[in-house]
Structures are given as C-alpha cells and as structure tokens.
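Have a look below at one chain only, the form predicted on its own, in structure tokens format.
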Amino acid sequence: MRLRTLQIILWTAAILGTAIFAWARWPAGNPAATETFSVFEPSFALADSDGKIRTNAEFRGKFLLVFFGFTNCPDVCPTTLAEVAQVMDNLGPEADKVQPIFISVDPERDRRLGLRAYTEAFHASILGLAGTEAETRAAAQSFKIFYGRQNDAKSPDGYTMSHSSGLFLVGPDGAWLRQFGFGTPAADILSDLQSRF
C-alpha cells in the first residue's frame, strides 16, 4: 500500500512538473516572451541500436516527435508510442516529413533488452536512442525534462524509472514548438502536425 501511494505521489509530481514547464514555456502577450520562446532549441547526441551517434542536427528539415521513456515502462511509454505509431500510419505519404524518436532514460538496461525490437514493435519509423548516462542527462536537460531511478521490488531488476511524460514536437528548423500532454489522442497530434505542413 505504501509503495502504491509513493507511485501515485511521484506520477502526480511528474504531471505537475510537466504542466508547470508547459505553462512556463507558453509565450506571453509581449514580444520579448515570444522571442525567448522561439529560440528554445533542444538537442541530443545519442547512439542508435547500431552504435552510431545520432544528433538532432541530422534531422533538420523534418518535424521531430520526441519521447523520453524506457522499455520496462508499464503504461505511459507504450500508450504514447502507440499514439505516435497511429499518427505515422495516418500521415500516409506525408509521414516522411516527421521523424519519431524514443530516447531511453534507462539506457544500459534498454540496450541489453533490445531497444530496436521494442520501438519497431510499435512502428518501424520510430528511432530508438540510448546514450551514456552523461549523454542522456544532457539530452534531458536540453528538453527540460526530468527522470530518475526508483527502487521497486516488484519491478524487473528491482527498480523502475520515473520520468516526464510529454511528447515533444520540434520544428524543421530545430526549434521547440510544443508539448503534447500524456493521453493526447493521435487524431489531435495528427491535426496539429498537418496544420504545420
């Protein structure tokens, strides 16, 4: 019972943190706030399943849908990746304008478990990345998200990961455009993307 209460508190904190971040990033009515908002450019340099370092710069010209998670995630990660897969299917021939990216917050274990197999189970276009701890931390800080290891005797290997649950949209110029909250339907994400093409 105490473990369940702790999990509820952590998830509530994660959702609240995500909401505060989204509110803080939303441009106010003055030009200075809009200018600050528009120059926010998240970055990453992380290895793919073949060990090749992939960076945000190589995807210039495409929209990025970026999600941070881990393969043992019981609910948030598979739900979000299923929505992303639906978006990619529904984009049809316009799917080549979008690159979905899954960044592991549990890179050592996810590499061992098979990150490529995990992402491809949702959609072949989702690129899974798992860097070193330092690279992962740098990417998370760039996107202004949090994650952390949490001991849990009932989870595989005795721990789970808490993390921000937002799906991030980055524009073709590398600028952060918006965050979709957890549970945003695929139809809403699709509509937003298509309005930007």
Contents of the next structure:
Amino acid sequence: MRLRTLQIILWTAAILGTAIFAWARWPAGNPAATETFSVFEPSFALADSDGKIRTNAEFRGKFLLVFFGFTNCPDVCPTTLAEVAQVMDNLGPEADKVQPIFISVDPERDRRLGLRAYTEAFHASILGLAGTEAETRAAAQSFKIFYGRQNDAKSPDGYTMSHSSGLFLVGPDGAWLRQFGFGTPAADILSDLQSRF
Amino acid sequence: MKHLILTTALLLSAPAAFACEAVTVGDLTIQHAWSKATIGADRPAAFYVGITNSGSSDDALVGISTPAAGMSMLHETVVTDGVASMPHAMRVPVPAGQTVQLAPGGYHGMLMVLTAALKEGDRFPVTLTFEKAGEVTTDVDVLPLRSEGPDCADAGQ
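Show the same protein again, this time as the form predicted in complex with its partner chain rather than the form predicted on its own.
Starting with the chain above, the whole complex follows.
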C-alpha cells in the first residue's frame, strides 16, 4: 500500500514537472508563433555613446533595423553590421527612412572599449546604444530576444556572450515587422525595405 | 637593374593576389587566408581560410598560432533557435577529397590579445597545425571590415 501511494506521488510529480517545463519552454520554442499572431511594439530606453538616453519613441516615422550584439564578437557581429552598412549605402537617398541601431548586450565592457568608434567603422548612420544591465534586459525582453553570458577562461576578460543573431525590423508606427535571420544577404534586406516604402 | 625591375614587379603584383596564393603540406592545400580589419587592438580578430584535402585519408585542423596575437583558438559560430554562440572547436575536420572553409558564420580562428590593430592591407603569418599533415605557415591578408572574402578568380566568390 505504501508503495502504491509512493507511485501515485511520483507519477503526479512527473506529470506536473512535464507540464511546468512545457509551459515555461512554450514561447521560446515557438518564435514563429509570436511573429504571426501578435502585433507588438518593442521598446527601449538606452544611453548612446554621449550618455544621452535614446528611446524607441523618438524614431517614429522611420524604419528601425535593430541588432543586438557586443563589440568583442569577432564573427557574427561584424558580418551583420557589414551587411547593414551595405544596405544603408545601397538605399541611397532613401537611407533617411531607416535608422540602424546596434544594442550592446555587453554594455559595461562596450562602453569602456568605445561604442562609437565601433559602429562608425561600419557606417556613420549606425547608432550604438549601451544601457545599464536592467535597461538592456528590458529592451531584450521587449524584442522577445535572448542573450546570456558564458564564463570562458580562455576568452578575453574570462567570458563571452551568446545572443539572438537576427536583425529586427520595426515599422514607422513602432510595431515589430519581422526578423532577418543571420546571413540574410544585404540585397534581400534592401529589397524587403524598398517594398515597404 | 634586372633584379630591381623584377623585385619591383613582384612587390607591385603581390598585394591583390596574395590571399589567392596557395601553400601546401602533404595532401593539403591552404588558400584564401584572410582576416577583417579590426577596430583597435583591444577586440579579437577572426581568421578565415580554405583547406582542400586531395589525399585519401581524413585529417583535421587542430590549432592555429600567430605572432600577431597573444592567443589564438579555433571556434565555431553555431546558431541554434536564432541564438548565436561561439563554442571552442577542438578540431575542424578536413575529410579526404573535400574542401573545408573557415568562413564568416561558421568555423573561424579567433585571434585574441592582438599585438596591434589589423589594418587593411596588412599581412601577417599564421601557422596551422594539422593532426596528420603537421604544421604549415601561410600569410594572411587583412581585408576591409566590410569584405566577404578575397576576390580570387578561382575562389568562386
């Protein structure tokens, strides 16, 4: 009898555990779902390299191309920012309809290393933002993206960052439009933007 | 005088074509070694290269080193569910009869603690260590920040 009670308790615990795990994982496991049925407005309030707080509200009327990264990242970030730079060049006179933004997920170190020198090396139009830890967390949550810090003794300063590698497009009304996955050619991003003007 | 002309001609023709030249070790051909210019010396650089194994046995790239950096490691950019991470790669397989590219968004060398910023037009040596073929040194061309790779006639770029 005692064994049977134990069995019931264990089964209940297992089912409950599975349910909680599934519930917790559901949004992360279904990025497509959030894209299709919910219209949402990502928001941010983060300092630029002059220390001035910049918010999503001031960019109403423009398309935003937003990338979350860190300046110590040798491969993914330069590749994406180079594409953004190419898109901005190829937009020509329509470039003023688009504001590219680089949001640091490693704000403390990036402020120290110099955010402006980094973004300007790719394109003068790219606005670099680096907030506090809490502000950065809030911005990432509003874009429904992930970033995390991995301790790694062999990396510079003993850590590296993982981060959502997409490039996110926000419309002139402030609503999320889509993401361009890592490696999307600049020409594809350009034609998508031009189709929306 | 003849030597001078020859030397001058070589110097002038070298810059554009250097990354397109190949070095070999055993059955391996190493080609298109390049890096992107870095923004200052405080951030790591990436190293890219193409390796062709024309032999009949598999090999693997197990290490890189260069005097241009205090520490060099092999990494692989992995994008899982839209999240990019950059785990340390212990070895990059170079299977028999295949060409493996260390290229943006995939396997790459990470050069840390740079002795100086890498500037467009610079050139520096990198020594690659293979499991079976041993060591080989190639020169690396520093290309513009926005480059996607060397523009070689045979590179399929």
